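This document opens with one chain alone, in structure tokens, the form predicted alone.
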Amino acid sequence: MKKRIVVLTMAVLFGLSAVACGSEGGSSSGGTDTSAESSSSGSSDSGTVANKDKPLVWFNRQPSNSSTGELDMAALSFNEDTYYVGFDANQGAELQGTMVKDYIEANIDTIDRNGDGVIGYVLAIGDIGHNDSIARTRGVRKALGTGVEKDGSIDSEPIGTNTDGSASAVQDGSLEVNGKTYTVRELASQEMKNSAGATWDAATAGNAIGTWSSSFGDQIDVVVSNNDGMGMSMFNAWSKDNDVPTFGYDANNDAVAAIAEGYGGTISQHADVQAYLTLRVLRNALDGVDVDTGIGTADEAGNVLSDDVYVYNEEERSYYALNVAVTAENYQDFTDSTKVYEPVSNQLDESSHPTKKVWLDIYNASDNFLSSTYQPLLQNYDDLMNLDIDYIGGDGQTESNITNRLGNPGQYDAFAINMVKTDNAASYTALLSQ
């Protein structure tokens, strides 16, 4: 079965004849589009089903208002076979915050590098409008006592620099360990957004730690990041050489391996379970069986998930994988982030589950987690589920860079969508409604 990884170059973008949809424009990066070629392969019978009625899974970016976090239920209930697959952001955020706090307490005798009684940390924020990034920022601030309530929740805004503790979006926290009280202070935080507009940007994080360390380096005792891509950039640029523990999120292979070199820890969001769920709900809809098949209920091949690795919220039409802290104590169990989850690794019989064609996009072909962990997992599962998938790589900046390549949805049986911005679900559903 062929797999196509499609990334658009600037030259191809301006040569496309497909109708653009969405309000955003901009440049793009990558390779070539083969969607026209792909119409001749696979065994699609999609012509008998209207595009608006085909199975649709949103993944990794939940349709929602980027300012309020309110879910876009119109997108989540686009048709009866529409779902979201992600992970429990709040549970994972609390785990990350607790992991950082536990590390500080366990290493209190050595962690205060300049001995001033203040445990200073810096925070790399991924995307200020992304629910997962918001949750992780809140989780760290809650655990360390630096959070300030705003409109009923902990303020998640970046603070710039705060070496004197005067910022209004955070406050000084305190930890009492072995009878001594320490101040905990968020020294600096910013959204890691590059000049082209891409968020969660690792290079920007590497530059930020360079600026922070040159300005107040001996005050930085801990580095925290909303993801491993940014965390590893800061670790390699500065904190590794200065023995400053760095904490990320995603359990990417390089971050897990770096724990042996001083990386403080990360959070596995069970990408293996997420990738499986992303394709499994499509497979079930295409087969016309109950959506729980092979998830909470074993299928004929024996694939089934236990309830300690995922939850389903029926009201939100959303599947959430649960998170696991990865530290020096258990990191060797997480060294291969692209290995399929054993309980759901059994091949489906093609006679009962005939090959179907799926259009799937990755919002940013350069995103470390999605490109090095999530997509390889999807590619491992698609063969097991007899799915012929066109993988579309975006530029991380503009929705139209992706939607331009959904010019002929009629050739596909189902769709899996990873948006650039959580507000922009309508850019995709408008195409499917034509």
Ligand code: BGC
Contents of the next structure:
Amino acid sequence: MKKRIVVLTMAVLFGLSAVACGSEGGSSSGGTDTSAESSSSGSSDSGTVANKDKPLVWFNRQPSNSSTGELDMAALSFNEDTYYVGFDANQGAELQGTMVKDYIEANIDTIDRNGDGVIGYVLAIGDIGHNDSIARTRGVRKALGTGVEKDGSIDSEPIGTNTDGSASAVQDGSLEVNGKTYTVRELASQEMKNSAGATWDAATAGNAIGTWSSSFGDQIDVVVSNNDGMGMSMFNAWSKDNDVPTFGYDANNDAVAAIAEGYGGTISQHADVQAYLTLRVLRNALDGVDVDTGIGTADEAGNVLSDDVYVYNEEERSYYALNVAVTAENYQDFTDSTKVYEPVSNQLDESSHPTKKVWLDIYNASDNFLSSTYQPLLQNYDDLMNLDIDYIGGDGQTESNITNRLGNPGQYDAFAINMVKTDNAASYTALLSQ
Ligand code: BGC
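What would the structure be for the form predicted together with the ligand, rather than the form predicted alone?
Next comes the full complex, this chain leading.
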């Protein structure tokens, strides 16, 4: 068993002074929920373990500097039971870029809609300060030859519009197929942030494709997006009717289904493995067992992950799921994104894994990927792992909207955090350190 420091008075103080404001079984949009804590099950030791010593997992948004991408190691090693769970952003980005390039090559006879020898694409960017978004922009520019080096890596800045190829953050690429050379041009790219500040905003992308299609018309041959939420919004608003292949990321159910209707493809970031890992690292710490239990080492119920679906980077205290391309060739295997991953779908025994209470937030209750894929998966796994979770849904814009609802950490045995901004880990750890 791992040792835990007992700071009884602190937990009691918290219990008395704070206002309980969790929400059970689902996030509320707009972050307005204030329903009182109802469940009393779980927690045998939440009153005796100091909040700062409780298991903590960051997920989906890795604590890091949003300008430089540098990892926030203080947050990642907040205590000995702190981890990050996400996916391998570079491997996935490379896959997305290659998927787009392969599609262009395989469809070269029909893809250049106005026949001018220039393959034009537009790019929807999620969040210029999010490592996953940056990696995807770079991956596409790299594969298509449109990337420009800046400070040792490919520039990931949005360009606005680039009608004649003179933008400085990208360059014209060239692609030789069947003996003919084509120019590849990023015609436009933009961070899809709404006026209230929410990033990865699908509605903003739907509007942008309207503007782009009226300026560029049939110069647009391909639409690429940092995620499916924005990709599907552009597909439904324009590309589907105009037969323009559109590529996203996440393998959300609606995007996978749309492949049958001309959506070009998407990437599965193995959310089924990530959601499992998110809860499993907490479960293991709560059980006082080795963190690899039920991950690289089979547990007594037979749950185990093979190393072709995740990697663990000990220095970064981070688990990364591996990505898989989903295209017309294999999409039938990905039609239900909320299904638990079979090798880790065995119920843990309640007597040796007693119910524990977990506080978990989703930074934006209306984020397509998190609400339609990730949270349903978490809700499937929480029962299997005997975790009683309060799901808190944020508004995607204000960190305090979420931190305000972590008023009583003493009530919980463990925490799972999805930040609005990757720089903001300290706003959460400060609450756990008080
Ligand atoms: C997903 C996006 C999502 C973002 C939220 C990314 O990993 O691909 O769809 O909006 O996470 O942080």
